[in-house]
Amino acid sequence: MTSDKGNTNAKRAAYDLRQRIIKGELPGGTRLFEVALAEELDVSRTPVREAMSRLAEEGLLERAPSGGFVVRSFTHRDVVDAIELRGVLEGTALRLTAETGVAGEAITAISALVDQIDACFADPGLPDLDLYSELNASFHDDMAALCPSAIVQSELERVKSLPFASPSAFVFRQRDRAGMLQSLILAQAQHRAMIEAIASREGARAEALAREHARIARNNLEAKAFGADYQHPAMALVIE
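Put the chain from that sequence into structure form on its own, the form predicted alone.
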């Protein structure tokens, strides 16, 4: 129970900090202090530390040379370019994977992961966004791991640390539940299509699908760039 509570507090802390950063309440260059934030959020220092580490991985915070974290400065153009670059690299990775070919066991394993994502839609009116984010990140990691190029894998991992470029980041308008669900369902259909293209060794198709998949994130972002009516689920920031 204690572990579950700590995990929940870390998610809540990450959500709160993420909201403040995106809304400009914590502008670029702001130094974050663990003790002060723990008091503000009414949690212990451990979940605050975990939340800041997560946001650093997502590219929203930077580790300060003297310790702690600083809010990273970025523009809307930076975010769009980061998403575009990730789409290009993921497309290249999938094309190389398809052209090289992968074992049937790998296809079976990643297909089973996509089947697990279906469970997120058990309640059509309220998808499990925490679970979706976690499994979606695993899907993208597992797909990247199939790429035969270590250089492409390394560059793809690096670009994921740019602001909003993580595959498990979501941006939705708060009142647009129908649009949110539609985006998630489309993304899931693209997951299956990418697996099919790799299994069929259709490199060009796999590449095009990966780039179109990243385009969902950009479209959701540009629907109303960083508007006040966005809602960012606790596990992440941009969709995919």
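Having seen the form predicted alone, could you give me the form predicted together with the DNA?
FYI, this one's just the chain on its own, none of its partners or other molecules.
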């Protein structure tokens, strides 16, 4: 086979479909027909079904009652709620972490990561947003990894997999540099406060911080500095 994204045709098909959905080429509500997709992707129906199943597990597709799959549609409200929900779950994760306590090394390690993030916009030039986005995602991942509950971890992971609910989805939306810097500074203050909270076992504080932290994303979304080309929420995250 030529230049497989993954190993199997099913994985490649899933990858392609996922990209198309995220880019908004397949808007919410679109019915996916096996045969059509099969010939577009140049594979048989079997891996297409397999791919659609996987995307349904991810929450990007829904099973139609009569059979078949439909691209899940997310309203603006859904996007807002998903961010809120991420805040709630991250808050729960942090609360449990705080209640259980964490080793000192973990605290120093994650503190170092936050210091690294500072470096992204300490420079007077324009901040390196790609790097920020990556490090920020690492921070959130590392934080989640400290949570003693595998169940909470996996459900949080699931919500974060929605393209617009990811912690760094709306970093890029801020148009004006001043406002963006303010957001980043606030975010960093919250990052440090979260570490402090779990280090000193302040569960309620950690939980509240995580929820408030998610509000930054929500505010960036609401600020809708995005242009008229906005059509599908999932598109919001598209780098652009």
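These numbers come from a predicted model, not from an experiment. Positions refer to the first chain, counted from 1. In this text, the rigid core denotes the largest set of C-alpha atoms whose superposition between the two forms falls within 1.5 Å.
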Where is the hinge, among 106, 73, 113, 100, for the turn of one rigid part against another between the two forms? 73
If the larger rigid part is held fixed, by how many degrees has the smaller part turned between the two forms? 53
Looking at residue 29, what is the CA displacement between the two forms after core superposition, in angstrom? 6.2
